[in-house]
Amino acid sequence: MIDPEIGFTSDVIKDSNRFVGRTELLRNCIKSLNTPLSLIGIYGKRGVGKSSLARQVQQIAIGNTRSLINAGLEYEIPQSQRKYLTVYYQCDSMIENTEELIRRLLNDQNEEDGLLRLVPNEGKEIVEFERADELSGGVDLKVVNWGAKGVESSKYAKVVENDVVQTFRNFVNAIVTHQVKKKMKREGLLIILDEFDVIKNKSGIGSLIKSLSSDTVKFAVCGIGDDLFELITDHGSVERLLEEGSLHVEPMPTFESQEIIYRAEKLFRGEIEFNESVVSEIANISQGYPYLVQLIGKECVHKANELRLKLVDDHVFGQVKIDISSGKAFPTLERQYLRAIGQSEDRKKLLYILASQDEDRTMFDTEVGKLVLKKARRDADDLEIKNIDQLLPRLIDQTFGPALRKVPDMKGYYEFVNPVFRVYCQLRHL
C-alpha cells in the first residue's frame, strides 16, 4: 500500500521540494523582498495556490532559495539578498475587525510562526537552527528556553493596557531593535497575513500597515483581489506600496499542472507511475487549479492501491472518474454539491449549465468569470427545465452554501463563490 501523501497533498505546500511552477511569481517575489519599502499583496481566486505561494515567500525571506533553484532562477538571486525574521498568521472568520486581528497577533504563541516568539524578554534565548522542510516548514527561529516564568513580554516591549495598537507597535519595534538588528543580524521583519479575505471589517488595517511599513518592517497580505483594493480604499498610499509587490495568482497553465504529477512521481521514488495520457487528462480537467490536481492525484493512488497496481493507466483513471461522477471521490465537495441542488433534478441540471457556461471577461479584470442568467435560460429551455426563477434562490442562499453570488451593479450576472466547486460541478457529469 502506497501512502498518497508522499506525493500529493490537499494541504498548503510548505516544503519547497513539493512546490511546482509559478516561475514569474517567484521572480517577482525576489524583487519585492529585496525592495526596502513595499507591501506584498498575494491575490487570486480560491484554489489557485495563494497560501502555498505565501509560504514560499516566507521560505525565500528567511534565505531558503530551493524553490527558486528548482524554478531555474538561481542566477537571479541577489548576492546581497535581504533576509528577514518572519511572522506568519492565518486569519479565520471569527476575527471581526482590525483590533481583533492585532489582539490575535499579540497573543499567538505558535513557536514556529508566532509574533510572541520573537519578542525579547529576560530568560528567553533564541537561536537559529537547521530546518526540515516538511516538518518545520517556514520556521526560521525556535525558542529553546522560555524562562522560568513563562512568556513575559515586558522587559523590552511595553504592554500598554487597553491599547492593543500601541502594544503591537511596541512589540514590533522591540523585535526590530533587539532581534532583527542586534541578535540575528537580519535586514527586516516580515509579517504575513494569510486568509485575509475572511476578516469581516478591514477598516483601519491599511492605515496600520502604511504607518508601520519601513525599510525594516514589511507586510505581506494574502487574499482575494477585492480585499486588497479595500486596503487601498482604507489608505490611498498603500497603492504605492503595492507597486512592486503585487502578486496575482492565476490558474496554472496546463504544463505546470502536469509538473505537479511528475514531481509527485519523483517523491514516490518509482513506487507508482502515471501514464502520459492520464497526466494530460488530469491537468486538463483540473482547469488550472492545483488543489484539484492534488485531490485527483491522491484519488488515483487510492484506486491503484485498491486494484493492487503500480501504474495509473487509462483503466485506473476511468475508475476514478466513475467515483468522481458518482460523488464518492471528494466528500467535502460532494456535501456542498448536495446542499446546493437539494432534491431537485432540475436544479442539478441548472447548476451544471451554469458551471459549464463560458466565462464572460470584463475589461477591468480578465480573471473574474461572470455567468449571464439569460444564457442559462436558453439552455434550460432546451433541456425542458421549468421555473428557473424558483430554482435559482437556493443557489444564492447563504443557508445552502451559497454556490453563487450576484455580481454587484450587473443585473442578471452571477459568479461561483468557489471556482473549484464550479469545476467539480462539471466533473460530476464526466
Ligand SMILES: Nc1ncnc2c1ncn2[C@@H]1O[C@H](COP(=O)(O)OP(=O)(O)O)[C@@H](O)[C@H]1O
Given for the second form:
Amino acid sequence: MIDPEIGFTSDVIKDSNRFVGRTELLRNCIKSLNTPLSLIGIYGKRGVGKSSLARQVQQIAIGNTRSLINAGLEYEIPQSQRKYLTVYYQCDSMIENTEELIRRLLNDQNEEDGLLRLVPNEGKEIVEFERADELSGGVDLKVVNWGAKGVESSKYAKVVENDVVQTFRNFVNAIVTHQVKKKMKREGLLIILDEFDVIKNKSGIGSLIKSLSSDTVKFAVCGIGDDLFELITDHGSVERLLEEGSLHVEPMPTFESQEIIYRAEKLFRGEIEFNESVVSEIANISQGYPYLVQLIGKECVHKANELRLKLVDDHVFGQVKIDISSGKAFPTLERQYLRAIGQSEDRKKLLYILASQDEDRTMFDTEVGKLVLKKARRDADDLEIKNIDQLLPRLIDQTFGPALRKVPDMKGYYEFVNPVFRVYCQLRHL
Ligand SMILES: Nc1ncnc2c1ncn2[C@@H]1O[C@H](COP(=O)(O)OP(=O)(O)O)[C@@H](O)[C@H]1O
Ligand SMILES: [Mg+2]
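Alternate state requested, the form predicted in complex with the named molecule (shown: the form predicted on its own):
To see the whole picture, the full complex is given below, headed by that same chain.
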C-alpha cells in the first residue's frame, strides 16, 4: 500500500519541496523582500494557491531558498539577501475591525508563527528551528517554554493599558531591537496576514500598516480579491508601498499542473507512476486549480492501491473518473453540491449549464468567470428546463452555500463563489 499523502496533499504547501511553479511570482517575492520599504500583497481567487505562496514568502524570508532553486531562480538571489524573523497569522471572520486584529496578534500564542513568541521576555525559552523541510537553509525562532510570568511583566516591551496599537508598536520595536537585530542578526521582521479579506471593517488598517512599515518591519497581506485594492480598503495610504510587492495568483498554466504530478512521482520515489496521457488529462480537467490536481492525484493512488497496481494508466484513471462523476470521490465538494441542488434534477442541470458557460475571453480580464443569466436562460430553454426563476434563488441563498453570488453593479451577472466548486460541478458530468 502506498500512502497518497507522500506525494499529494490538500493542505497548504509549507514544504518548499512540494511547491510547484509560480516562477514569476517567486521572482517578485525575492525582489520585494529585498526592497527595504514595501508591502507585499498576495491576491487572487479562492483555492488558486495564495496561502501556499505566502508560506513560501515566509520560507524565502528566513533564508530558505529551496523553492527558488527548484524554480531555476538561483541567479536571482542577491549576494546579501535580506533575512527576516517572521510572524504568520491567519485571520478569521470573527475579526470585526483593525483594533480586534491587533488584539488577536498580541495574544496569539502559536509557538512557531505567533508574534507573542518573539517578544523578549524573562523566563521564556526560544530556540532556533528549521521550517518544514530537511534541505532548508533558513531558521526561525520558536518557543519551547513560555515561562512562569505573563507578558505584562516583560521589562523589554511595555503593555499600555487600553491602547492596543501602542502596545503593538512597543512589541514590534522590542522584537526588532532584541530578537531581529541582537539575537538573530537579521534585517527585519516580516508580518504575514493571511485571509485578510475576511476582516469585516478594515478602515484604518492601511494607514496603520504604513506607519509601522519601515526598513526593519515589513507586512505581507494575503486574501481573496480580483485586485489588490479590493483587499486593502484604505489603499490610498499604502499605494506607494505596493509598487513592488503586488502578487496576483492566477490559475496555474497547464504545464505547472502537470508538474505537480511529476513532483509527486519524485516524492513517491518511483513507488508509483502516472501515464503521460493521465497526467495531461488531470491537468486539463483541473483548469488551473492545484487543489483539484492534488485531490485527483490522491484518488488515483487510492485506486491503484485498490487494484494492486503501480502504474496509473488510462484504465485506473477511468475508474477514478467514474468515482468523481458519481460523487463518490470528494465528499466535501459533494456535500456542497448536494446542498446546492437540493434534490432537484432541473437545478442540477441548471448548475451544470452555469458551471460550463464559456468564459467570454473577449471581455475584460476581470470579467473572466462571470456568468450571464440571459445566456443560461437560452441554454436552459434548449434543454427544456422550466422555471429558472424558481431554481435560481437556492443557488444564491446563504443557507445553502451559496453556490453563486450576484456581481455587484452588473445586472444579470453571477459568479461562482468558489471557482473550485465550479469546476467540480463540471466534473460531476465527466
Ligand atoms: N504551488 C503549488 N504547488 C503545488 N500545490 C499547490 C500549490 N499551490 C497550491 N497548491 C495546492 O492547492 C491547494 C490550495 O492552495 P491554497 O494555497 O490553500 O489556496 P488559497 O489560499 O488561494 O485558497 C493547496 O492545499 C495545495 O494542495
Ligand atoms: Mg488560503
